[in-house]
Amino acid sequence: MSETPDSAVRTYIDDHRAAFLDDLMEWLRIPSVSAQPEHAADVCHSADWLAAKLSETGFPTVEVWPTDGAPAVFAEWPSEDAQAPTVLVYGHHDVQPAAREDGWAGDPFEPVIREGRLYARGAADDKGQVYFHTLGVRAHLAATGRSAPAVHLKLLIEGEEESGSPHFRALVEKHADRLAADTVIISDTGMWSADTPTVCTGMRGLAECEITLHGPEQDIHSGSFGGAVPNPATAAARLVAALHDEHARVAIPGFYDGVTALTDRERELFAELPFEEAQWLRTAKSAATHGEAGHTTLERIWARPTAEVNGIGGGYQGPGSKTIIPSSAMVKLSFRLVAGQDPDHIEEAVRAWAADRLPAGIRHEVTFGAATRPCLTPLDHPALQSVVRAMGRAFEQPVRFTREGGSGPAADLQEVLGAPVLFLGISIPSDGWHAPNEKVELDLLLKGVETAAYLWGDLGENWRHAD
């Protein structure tokens, strides 16, 4: 009996496992820490190393794209089917700083395999999850007898994600024609657990601001002037107190305009996850949950917008007392946004709210930083269904759904390219991203390889049915 595609994929992965891991460990030895200037040459070396390996994999077009910071790597492999969908895979090759004295068991840039786990900085975030695509596409070709993928396959692997992606949007805008895609696959994420494979369907956006309040031209005596002039520290406290209503909903008028509400089905799917609130609270280092009434904890952190006070200050903060009315105070706020919310509208709403809440005699300034837009892919999107089917084949069990409460560069890709963003990651919470002794589970890493091998054929076969 001839091999089925599934068994052919698994056989190919098994046969090439050792060489794949040798290559990955070689890459992990390059300390591509984008946040540390002394490693700038290493980040460039990392980009060159990856470019060479992508060429070796078979990508006919591979380029290192310079930025005003660290370089990115672009690769493209057209399908022989001109009508095939175009897929762009995103990841990053830079890593977080790491040193043995931080608590590592060994040199963080000398990979080691222990008990089925590969330990090194970048093993999970994100070199391991980038590199599984090289073996995945080769397994796809070997199992199907193709000489090119079933989709037009592109990769964009940036070099500054761990430094906040300061030049990423400009890079995407500059190369938008080259990066054009029908869908984007983000391989810089994870799963619920090793026993519960999941696909992320969206990320929240982010808007941040600082509100500076000015009262008297200098600190003044609280006995001589207290109770007779406005106090900017009191105004800051009142502003913070007015941020939420008694149901923990954000009280800024217009804040919820356009919010895409959770469907009943989405709420059911969240509820199916094996979530233990007590364990979650221990991870959060908190004694109790709190948030918008009418929503579960997972709904609050994944699918509802938030407003948080990140800092508040003003007046004397040294030892003892200093009886003054301070001349200034400040509040730092951040807003996590969900699908349907516009960061520009949020900025206008916050400015109007602050102006309306502050008393006469308090001058104020509101300063916003660059915003990140939210992204969300509907559950019935055909490309998402392909990811779910491919992961289900690899893991041989049902795949569930999550979202991410944080934010990232995925929204820039969605906004500039106009393509839905999907997430394919195999990392689990215990992998210790950004922490000492970061690792990746080798069984899961190879499941990522297998998922990628199935995905391109599934997309190529089923995408047209949705056109």
Second form
Protein chains: 2
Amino acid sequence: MSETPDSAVRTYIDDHRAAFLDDLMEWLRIPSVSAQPEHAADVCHSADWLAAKLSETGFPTVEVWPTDGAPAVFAEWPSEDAQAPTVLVYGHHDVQPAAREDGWAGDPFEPVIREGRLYARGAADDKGQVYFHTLGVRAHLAATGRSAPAVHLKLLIEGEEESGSPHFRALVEKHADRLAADTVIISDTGMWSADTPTVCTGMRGLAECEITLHGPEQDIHSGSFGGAVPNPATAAARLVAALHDEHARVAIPGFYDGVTALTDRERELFAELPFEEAQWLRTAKSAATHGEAGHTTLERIWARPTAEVNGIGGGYQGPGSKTIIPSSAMVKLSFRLVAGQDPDHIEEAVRAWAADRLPAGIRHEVTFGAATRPCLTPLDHPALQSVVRAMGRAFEQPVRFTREGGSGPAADLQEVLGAPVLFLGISIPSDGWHAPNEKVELDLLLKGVETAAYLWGDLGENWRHAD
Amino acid sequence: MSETPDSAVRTYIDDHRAAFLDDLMEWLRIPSVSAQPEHAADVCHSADWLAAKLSETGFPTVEVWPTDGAPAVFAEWPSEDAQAPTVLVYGHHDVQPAAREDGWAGDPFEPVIREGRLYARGAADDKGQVYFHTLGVRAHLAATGRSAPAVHLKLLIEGEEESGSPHFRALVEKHADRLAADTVIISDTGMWSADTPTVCTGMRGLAECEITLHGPEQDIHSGSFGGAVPNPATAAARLVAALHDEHARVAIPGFYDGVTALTDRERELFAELPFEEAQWLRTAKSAATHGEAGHTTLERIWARPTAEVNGIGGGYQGPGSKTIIPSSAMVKLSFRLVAGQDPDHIEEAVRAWAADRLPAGIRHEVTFGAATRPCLTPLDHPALQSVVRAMGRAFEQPVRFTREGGSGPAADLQEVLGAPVLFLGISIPSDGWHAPNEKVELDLLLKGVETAAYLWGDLGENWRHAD
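Alright, leaving the form predicted on its own aside, put up the form predicted together with a further copy of the same chain.
Every component of the complex follows; first up is the chain already shown.
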């Protein structure tokens, strides 16, 4: 049994929920839209507001860290127990743009509570999920009678996530010593559904490239020359067609090198989720599923690497026709990567594959952008076990496992800090991230508070550094 | 032997060349640019000018035929011999746009003769090659002492060829009775080179289509959904890649149905031409040849059907990257057709092929434009034999055979009039059609006159209607 009595936590939360919500609503009134220059001052105000609240919460160290863009907030609250693990919580205080005319029922920056839901831009993504940590750590202290958390607790709340985190990696590298942690907890994701609490155990990585193919020095007449010289648009298409074999597996030699295969246990856990294909297809706005043979849809989007064409272009694309062999064509490809894959190796493999497959007379260039590494926490990792137990106590039901198909700054934290990454989020798909009428379910928000309250105690108790 | 003494033809031409060139230069001063509305009156003026000159030449019937665009000129000169064949000569009196600042040494509409070349827009394409028929028929009459040609001679000189002949088919259909002929002679092409006189025996046809592929209802996130739904850009690429097999043959089932194969004799004749690959590649602005296995470059561009991608597009084509699965993609394809292929059958074959190859979840639409049929005159056709003999006498060397890889209004004449099409042109590749400093070689222009002078006599003598 845990040192933290569940009833004490719940009582504390009940007593403080009104003030907690008032504070959160005050924060949501600050339109901290990082993508819009006219809100730059609001993003700074948001950082200062959060810093003040974290000091009020009890964090002895709170700092606003400037970047070349919007500021981040760092806070630290050491445990009195030297053997306690160090946990870094990640979130962000900036929000997506929002305007009433996009379809909001009211002002997106004037929060309202209706039928158990708190509506406002940032309610779920990500201010609500950052802010539950303030009441969470207070409830942990109150219920255990501690004056400092059972873990060394650090928070890093960035201000540019909704703008692609352009300065985040540099920030983490600069402050790597201050940010050092045994594990990173990302509070910027969600769960399967309100009825199915889940923990995410990994994100896919991302490598992106553009391949440009050059044929004739200029567009040439398809009557005079058609059938006798290589066509770069055809070459581009044949390259893309060669990305996948007939089983929809990626056919680039070496692409799957090192891939951490799903265990039978992980596949069973995915299969336990109440996945409904018709519902999922509505979300994907697609008419059918299509993917790697031998894998379910969830395995395909979460745990298998992919190659997708994001764009293709060449020759005449206007109305009517133009009988040319175009002088060039290009494809933009992105590769989602899973644990065990190395972006550098992928780049080499793609370059060799492309060079190998083009006909004589077609010149080509391959340009890779910055890659994001995949991250994956093993199911038996002690910190993951603590999250699952804490969440299970809060939700009073079994916690299942998901992964995230996208890629994000979590990977930078994992890579720079060398710490495994976990995901603690209570948002659900209907919360409308980036959409009008974004909301958070108050019940789930408070379950997030409760999970955090149990988590620090569980981690401190079960994952100690050697004496 | 022919009834026309060569020396008499040459003497007549020598005596009249100065006046002939003066007239042609006068015509070249009229900027009959059909593509530019500000030159609409010039195009009409050009038609009237030509009509007057044809009357002066002796044609008893000369008419300017209006169209919904620029006017055409029709002229007719019946033979006194009822059994003589009827020949329709096709050319055009409109020209490509030209401006001194494009790189012309002088005013493109102020003709100059320099070192045996006549420089002006339209000198070769096509006023020079139309106009040699006026002196040609006069020389034929003078040398044979006839008062009417040995064939029923008709001319149709259109005014919109450089604008894609938008009203030409309707014009030919409207006047099909007046235009009825046993053969059509197109004087709007060229020969292999100044040293190698050639006759073109056919043009490829053309079928064009656009295929649009629809995937998700809108662009979707390649992280959240990548690897699990069909990507229309990938589907487009796989379709294009399936156009050709590993031997660069078109892989659409039924595509080659009915294709008139090259005979061994035709292949030998192509092989006799002084083809130099390095030189041809410079013209094609390409670094290597590529095409159907088992065929030479000339066979590929002249006598084999092709499938080319003229344009392809889908998804994000701007700078940088965008991690989406695009909602749609499209390809524009053109098929060059050879004798024996039917555009309607090709359309059916392409539709069936595309429908058959797309994954579930991808909707598609195929749109075909108006098709152009191929045309081909057999080597042993009596009219072709006459052209070869006439040209051989004028050039005093063997005449070889070419074909044209492009497609043009010749096919409309062949189809509507049901007459085989021959090509009599004396332009050479260096004449700069559509380019600055267009010119015609005076020697070759006069060989054209001479060829025409021999041709009518040879045709009248060797290809008679049954009594």
